[in-house]
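In the block that follows, a single chain appears as structure tokens, in the form predicted on its own.
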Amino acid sequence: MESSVPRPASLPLIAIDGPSGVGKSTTARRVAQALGWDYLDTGAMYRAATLALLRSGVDLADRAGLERVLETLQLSQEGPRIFLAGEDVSEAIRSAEVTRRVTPVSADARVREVLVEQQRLIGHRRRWVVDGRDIGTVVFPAACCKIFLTASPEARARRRHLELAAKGDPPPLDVVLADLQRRDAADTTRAVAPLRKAADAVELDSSGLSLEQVVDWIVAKHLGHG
């Protein structure tokens, strides 16, 4: 579907793409805070679409029903709050049922097509920092600054293991590493918008860097000091 949104030569938007477990969302939020910009939570938008499908009793196999839901889907974001047809669903989209269903929904080509269009409409209204796997390549190819944030699988696994340990009893480190490697393989080979570095993106390997160093580097790069 051809986007109805005009494509300016350069959009006031910072796109941060990269593999799972590299800390994209945390980094993007901190970069937005440092610049006084807004953080666009595209992951929450896919959760809101999943919630809309659940409320409608429609699953992905029902293509006609899916199309009906998508035709009336209205998403917006104000600050950190996500709205579905004007209703604040910021808490509802974090339910266990939405969490169980969001992965296949977010991988559906038609869902992605509709949500990318809505993300573009939102993205042209303010200055945003956005993270994902296809932000600089598919969603916002005109972003003024594109960062491909990466780290070694081992470094990402260690970080994820520490996060899980802080929440309780984590799986062994080698299990966390194997899971990340499986997700990397799936992300880079998926049929719709696979993970890849945009031709004009700048790559940052954060394996040996702190969060503060990563944020400072991206801010400096955006301001032309890096």
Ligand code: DC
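Since the structure above is the form predicted on its own, I would like to see how the form predicted in complex with the ligand looks, so please show that one next.
Below you will find a single chain and nothing else.
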């Protein structure tokens, strides 16, 4: 006889968590395409909130100013593009300044409260592949499939360096590595929703794997063939 008690992990949602530069966004987008699901980039939401704070000149110490910005924060995503109050900010949120400032902004408990609420409203509507740091642990603990994607800091720095080189004049590899290690330390040691593997997540070290191999592995895992 089937039990009427709902299974704890039953939300049709694939959570992909992991450190900076591991290729979560590209992987998550490709997994979503393969399954015909939607894709939500929660890192882009923290970046867009950071851009909104920078543009309004509000510092995190100004709590009333922060509340004002959060109250009027209008984020949306269409395919790979992210919009802030209707403006396409997909490029602006990748600037060096936003990348530097997003670490303290994403560690702020009030910012997380507001963005996690928005993520839950979005995620409960359809089938989603969602990437971030706390998706399997905090935002959607009932996700049916949780992946913790890792790669060595060196492998991640080499990939990031190649991406930056494709755009123009990249900083030296050791600078890219030091920046990733700084972000790893901040993400794993912050007080609120630190980066960690959920107890029921499966870990995949992608250091020696191609993007196709990682995507195929996650899709197979989700379909129960992994």
